[in-house]
Each structure stands twice: as structure tokens, then as C-alpha cells.
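Below you'll find only one chain, the form predicted on its own, shown as C-alpha cells.
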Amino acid sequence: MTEIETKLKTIFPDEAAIPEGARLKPLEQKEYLVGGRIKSWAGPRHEVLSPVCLAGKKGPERARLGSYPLMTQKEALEALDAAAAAYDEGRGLWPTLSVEARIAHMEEFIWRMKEKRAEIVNLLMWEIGKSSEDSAKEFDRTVEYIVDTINALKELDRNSSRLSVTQGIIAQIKRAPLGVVLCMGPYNYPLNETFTTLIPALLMGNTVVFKPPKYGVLLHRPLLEAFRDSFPKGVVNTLYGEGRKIIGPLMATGKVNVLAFIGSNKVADVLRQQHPAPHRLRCVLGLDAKNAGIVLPDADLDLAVSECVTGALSYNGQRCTALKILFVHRSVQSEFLEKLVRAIEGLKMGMPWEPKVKLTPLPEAEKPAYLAEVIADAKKHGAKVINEGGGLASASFVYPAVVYPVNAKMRLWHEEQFGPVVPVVPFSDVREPLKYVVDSNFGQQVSVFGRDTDAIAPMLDVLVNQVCRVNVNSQCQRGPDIFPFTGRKDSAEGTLSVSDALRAFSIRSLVAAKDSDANKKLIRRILRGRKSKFLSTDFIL
């Protein structure tokens, strides 16, 4: 038995071995938020099982974390109607509040959210198998994102706090909300990426219905009271249950004005098609990606390996921004692969609460079988797993596999594996990886590793027209959040970042009047009397 096999055999702990601070009491959620009220659910519930297994007499079994409501079409429509009533065709309290007042509500929410940090971080760790360190980072980064978004909104409003006079027309141009937003986030960042759409949508005056992802539901329960107490009734409403049963009916009503969805392009297409007036539906979508890393012959291999390991295997490769295929020049492939394998061997595997752990169990029950399939397919077409223990699994844990050499016949060439499998492709001519990027259905990011300016510069000019971020000598990533985050082709629609998201969930509107004495008097009376929330020269400090 190899060392990896021995570790896998004993990777899951007995319940008694779980540290006191990491233990989790099952959370039986029976509540949901709609119309400003937390209602009790007496119907069927879905059992939540953790990716963390516990050792038992029959082998490892997923720990039970609790349950959440399996709501029906009736409750889904009730939540949508509550959001629509709160918006009230733009006349509701929330869309007509001043920007300063909406910010005050959001600041109240931040304060209440921070009180729940420890509980949410622990739930993140147990629900999706993310390390305690990364779970804490996700929470803190989310709070920081909200603060940064508030500051960006203040700046945006300051720039709009004056009138302009052009060609005999007096006007004030500001951004106005779009209506009811349906927010659906992904399981890999169930708090952060859900909030990167939810928060700007709210701050711009929209009302929201949001459904947590399939994995990462319970961690939102501690925030229900914070949402209820921080915002006017109906501004935030929650949905739980099977997406196929409750989301389709919402879209079919035509009452959803904005679809904010992070997931697969296939699901996004289905949701969009269910809307009866697709041209009235705004979409803000973060979708699939197959980000490539390109290692040139003159690359600093130690740096390239370090960035590629982090890029490919952070949170077990379950990130849209992960490096999902590596192209390595033949002149350095042997040395690169040797260093890559050695670096992976140095990654600590274990349970999410263990210090400095890098490899943890996978939340999707079907993922280990899928990864075994794509590895087997690659082997059938001539590839090998070149690291010891690569692809070995124990229940929900899969040890990373470096698969080499990968070619176009293999599923790993085309499919986003979203897990700890690292496909490596040798190349002789840089046109080969460039063609891959050009031909790909996806266009989020790419990483280029090298030192020759004459080689890299022309690559940049090609790649920036195929993907939306080219990373030089660094892994693909989202941050900093002030940078644009989007994609071409089937990878995204709309741009998410601190300032771009505020624009994505709003539209430029203006009040205009001819430059006449009567109109000037009218506008002055409105401004001095503060009779309009929109037409205002108030300046947020």
C-alpha cells in the first residue's frame, strides 16, 4: 500500500476526534423570509449532508448537518409578489429612498452580519468543505466588498449631484433601479459571490428574491434576522428548494426584471428562455470557464509551478477562475512536470478545520465518479496519471491527478472539470495554445508564464481579444474587487466588480427641461424644498 493510499484510508476522523471549536450542532432550518416576516415552514425539508465524512463501522459516511425547507411554487410566487410589491413599479419606499438612506440601511446590515461571523465561517467549512482559513477569508472579503461597494456608490452619487446645461436643456443624470432581481449564487463561494450580485442590486434600489446554491444553504440562515431588521419589508426575500420546481414559475411570470446567476451557461439559457419577454430581462451572468496556463520556454519554472499549483488546486480546483488546463513548452516539460508533482506532494490533505490544510473533501456527491470518468477517458486516448496516487478516492475525497499528455480527443480538453485534476498539454509552437484559446467556447482568463518581452507582447495583443483578463506570471483570479470581472463567449454576461456591478443593476435616467425662466424656478423650488429624491443636489460626505 502506497503512502497516499494509507493516508486516504484514515483521512476521515471519528466524531470524537473533531476539535471542540469545529463541532457543529445540526441546524434544522424551518424558517424563510418573505415580505418582511420570518415565516415558519411545516412542509417537507431537504437533509443537508456534509462533504466531511465520519469514520464508522460501515466505512466513511457524510456527516448530517441539518435540513432546510423544500418550498413549492406557491411560496416561490409569494416571495416574488412580495418583492414586486416592495418595488411597486418604482414607487415603493426602497427604490425612492435617497442613496444616503439606502447606504444607512446597508451599514446596519454589515453591523448585524459581523455578529454572525463565527457561525457562518463554521457552516461554510462544514457545508462545502472549504478550509477554516479560506472560509474566514470568504467572510471577511465579503464584508470588505460591501464596504467598498458603499464607497463606490457614494462616489457615483457625488458625481451625479449637479445639474448640467447643454444646448438649452437643463438636466440631471443619475442611475435608477431596474426592478425585481432574482439572485442565484454558486456553491464554491456561496456567501461571497451571492453577495457580489445581491449587495449592489440592493444598494441601487432594486428589490430582491434570492435562492442560496444547492450546497451552502444553511450558512445563510444566521442572516435572516439581519435582512429582516435592516431593510424595509419585501426588499429581501428568500427561497429554498429544488430550482427546477420553483425558479421556472418565477421566470414565467415575467415579473423578474434582472436575472443575476452564477453557474453553468446551459442553466442560464434555460432560465432566460422561460421569461415571456426576454428583451425586458436584464442578465448578469457568471458562467463556465476553461482557463489555460501557458508556460513558455524561458519561464521561471519555480514561479510558474507555484502559481499553477495554487491556480489549479486552491479549494480543490473548484473555482471558475481556476487554471483548468496547462500548456507547457516541450523544452521545459520534464522539469516542469517534476516540480509540479513534487509541489502537489507537499500539499497537506485532511479535514477543513486542520491548520494549513490545502486538499479537502468535495461537496458534490457525484463529483468523484465524474473525475474518475474523465481520467479514464484520457487514459483511453493515450494519457497517463503521472503523480503517485493521482485520482485515488475515498468517499468524498479525491487526491489530485496530473494527467499528461492531454490532447483534443479527450474530454479534459473540452470540459471544465471543476475539481482536482490537472491536465497538461505539451506544445512546440506558441500558436498551438493560442489556437486553443481562440477555438474555446469560453473566454474568461488566461495565464502566461515567461520573461521574453518580444515573445509575450504579441501574445497579449491576441489574448486580450479572446479573454477578459490576461495574467502575466500569475494565476488566474478575480481580485482585487475594484478590477473588472467578466468573460467573453459562454463565460459571462455583464461585468462584476465594485463599481461595474452598481452599473449592471441600474440604468442611466435623467430629468430634463428646457432652459426657461419658468423651468428654472420650478427646479429651484423642487431642489430647495427637497421635494424629489431623484432631482437633488445633496452631496454625500
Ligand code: G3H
Given for the second form:
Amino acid sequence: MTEIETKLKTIFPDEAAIPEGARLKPLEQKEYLVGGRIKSWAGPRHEVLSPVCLAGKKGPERARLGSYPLMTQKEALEALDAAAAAYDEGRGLWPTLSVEARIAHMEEFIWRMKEKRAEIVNLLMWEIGKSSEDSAKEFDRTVEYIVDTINALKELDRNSSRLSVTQGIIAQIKRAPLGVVLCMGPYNYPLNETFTTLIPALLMGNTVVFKPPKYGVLLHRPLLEAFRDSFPKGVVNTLYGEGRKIIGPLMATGKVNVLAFIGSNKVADVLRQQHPAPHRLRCVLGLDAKNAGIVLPDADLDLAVSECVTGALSYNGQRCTALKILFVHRSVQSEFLEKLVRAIEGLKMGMPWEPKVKLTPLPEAEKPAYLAEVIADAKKHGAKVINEGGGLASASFVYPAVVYPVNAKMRLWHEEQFGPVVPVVPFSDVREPLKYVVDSNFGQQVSVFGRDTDAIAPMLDVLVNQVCRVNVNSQCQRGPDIFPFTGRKDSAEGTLSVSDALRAFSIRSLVAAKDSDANKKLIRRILRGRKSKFLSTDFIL
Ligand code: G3H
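For comparison with the form predicted on its own, please write out the form predicted in complex with ligand G3H.
Entire complex below, previous chain first.
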């Protein structure tokens, strides 16, 4: 038996071996937030199973974490109506509140959210199998994101706190909310990515219905009271259940003004088409990606390997920004592959609570079988798994596979594997990987590894028009969050940096008047009497 096989046999612990601090009491969630009230659900509930299995007599079995409401169309529509009532066609308390007051509500929320850190981080770890270190990072990054968004909004508001006079027209131009936002984040960043749309949407004065992803639901439970107590009633409403059953009817009402969705482009298309007037629907979408890494002949191979390993295998490759295919120049392929395999051997596999663990179980029940399928398909078309134990699985755990040489006949060439499989393609001419990027349906990011400025510079000029971030000698990634995060083709719609997101969830609106004495007098009276929230030169300090 190989070392990996031996480790796999005992990778899942007995219940008794779970460290005290990581233990989790099942959370039976019956509550949902609608119209400012936390209601109790008496209907059927969904059983939540962890990617973490426990060793049992019959073999490893997913640990049960609790349950959450399987709401129906009726409750979904109730949540939507509550959000629509709170928005009240733009006349509600929240959309007409001053920016300063909205920020105060959000600051209260941050304070309440921070109190729940330990509970949320533990749930995050158990629900999606993310290491405790990365789960903590996700929480902290999210809090930081909220703080940065507040600062960006203050800046935006300061810049629009003055009136302008042009061609005989006095105007004040600001950004106004859009209406009801439906927020749905992905399972790989269930807290962070949900909040990267939810928070700017709220701060801009929209009201929200949010549905947590398929995995990563219970971790939102500790925040229900914080949402209820920090915002006016109906501003935040929660939905739980099967997306296919409850989201379609919401879209069909035409009452959703913004769809903020992070997931697959196929689902995004279906949702958009369900809206009776798609031209009225703004979409903010983070979708599929198949980011390529291109290793040039003169690359610093130690650096390239280290970035490719983190890029391809952080959180087991379950990141939209993950490097999902590597193109390596033939002149360095042997050395690169040898180093790559060695680096992967150095990654610690285990349970998410173990210090420094890098490889953990996968949340999607069907993922191990899918990964086995795409590996088998690659083998059928001439590739091999070149690392020992690559692709071996035990229940929800799959050991990373380096698959080589990959070609266009294979599914791994086209499909976003979203898991621990690293396809490697040898190339002789740099036009080959460039053609791959140009022909791809996806256009999020790319990484280029090399040292020759004359080789890299022209590549940059081609690649920036194909994707939305070209990383030089660095893995692909979203952060820092003040950088724009977006994609072309099937990869995204809208841009989500801290400041861009505020724009995505608002529209410019202005008050304008011909420059006459009567109008000046009127405007002056409104400003001095602080009679309007919009027409106001108040400056947030
Ligand atoms: O899943 C996609 C995430 O936005 C990636 O974010 O690059 O910070 O892991 P990250």
C-alpha cells in the first residue's frame, strides 16, 4: 500500500478524536427573517451533512450538522414582498435615508457580526470543509470589506456633495438605489462573496432578499438577529430552500430589480430569462472561469511552481480564480513537473481544524465521482496521472491529481473542474496557449511566468483584451478587494471592487434646475433648511 493510500484509510477521525474547540453541536435552524421578524418554520427541513466524514463501522460517513427550512414559493414571495414594501418604489425609509444614517446602521451590524466570529468560523469550516485558518481569513476579510465599503461610500458621497453649474443649469448629481436586490453567493465563499454584493447593495439604499448557497447555509444563522436589529424592517430578508423551486417564481414576478448572483452562467441565463422584462433587470454576475497559467522557457521554476500550486490547489481548487489549466513550455516541462509533483507531496492533507492543513474534504457529494470521470476521460485520450496517489479518493476526500499531457480532446481542456485536478499542457510556441485563451468561452484571469521582458510585454497586450487581470509571476486571485474583480465572455457581468460594487448597485440620478434667481432661492432654502436628503451639500467627515 502506498503512503497516500495508507493516509487515506485513516484520514477521517472518530468522533472522539475531534479537538474540543472544533466540536459542533447540531444546529437545527427553524428561523427565517422576513419583514423585520424572525419567524419560525414548521415545515420540512433540509438535513445538512458536512464534507467532513466520521469514521464508522460501515466506513466514513458525512457528519450531520443540523438542518434548515425548506421554504416554499409562498414564503419566498412573502420575503420578496417584504423587501418590495420596505423599498416602497423608492419612497421607503431605507432608500430615502441619508448616507450617513445608512452607514450608522451598517456600523451597528459590523459590531454585532464581530460578536459571532467564533461561531461563524466554526460553522464555515464544518459546512464547506475550508481549513480553520482560511475560514477565519474569510470572516476577517469580510469584515474588512464592509469597513472599506463604508469608507468608499463616504468618499463617493463627499465627491457628490457639491452642486455644479454648467451651461446655465445648476445640478446635483448623486447615486440612487435601484430597488429590490436578490443576492445569491457561491458555496466556496458563502460568507464573503454573498456579502460582497449584499453589503454594497444595502449601503446604496436597496432592500434585499438573500439566499445562502447550497452549502454554507447554517453559518448565516448567527447573523439573523444582527440583521433584524441593525436594519429597518424588511430591508434584509432571508430565503432557504431549493433554488430551482423558489427562485424562478421570484424572478417571474418582475419585482426583482437587481440579480446579484455568483455561480454558473447557465443558471444565470435561466434566471434572467424568467424575468418578464429582462431590460429592467440589472445583473451583477460572477460566473465560471478556466484561468490558465503559462510557464515560459525562462521562468523562475521554483517561483512558478509555488504560485501554480497555491493557484491551483488553495481550498482544493474550489475557487473561481483558481488556475485550472497549466501550459508549460516543452524545454522546461520535465523540471517543472518534477517540482510540481514534489510541491504537492508537501501539502498536508487532513481535517479542516488541523493546523497548516491544505487538502481537505470536498462539500459537493457528486464531486469525487465527477473528478474521477474527467481523469478517466483524459486517460482515454492519452494523458496520465503523474503524481503518486493522484485522484485517489476516500468518500469526500480526493487527493490532487496532476494530469499530463492534456489536449483539446479532453474534458479537462474545456470544463471548469473546480476541484483538486491540475491539467498540464506542454507547448512549443507561445501562440498555442494564447490561442487557448482567445478561443476559450471564459475570460476572467490568466497568469504568465517568465523573465524576458521582450517575450512578456507583447503577451500582456494580447491578454488584457482577452481577460480582465493578467498576473505576472503570480497566481490568479481576486484580492486585494479594492482592485476591480470582473471577467469577459461567460465569466462575469459587472465589476466588483469595493468602490465599483457601490456603482453596480446604484444609478446616477440628478436634480437639475435652470440657473434663475427663483431657482437659486428655492435651492438655497432647501439646502439651508436641510429639507432634502438627496439635494444636500452635507459633507460626511
Ligand atoms: O471563487 C472566487 C473568489 O472570488 C476568488 O477569490 O481569489 O480571493 O480566492 P480569491
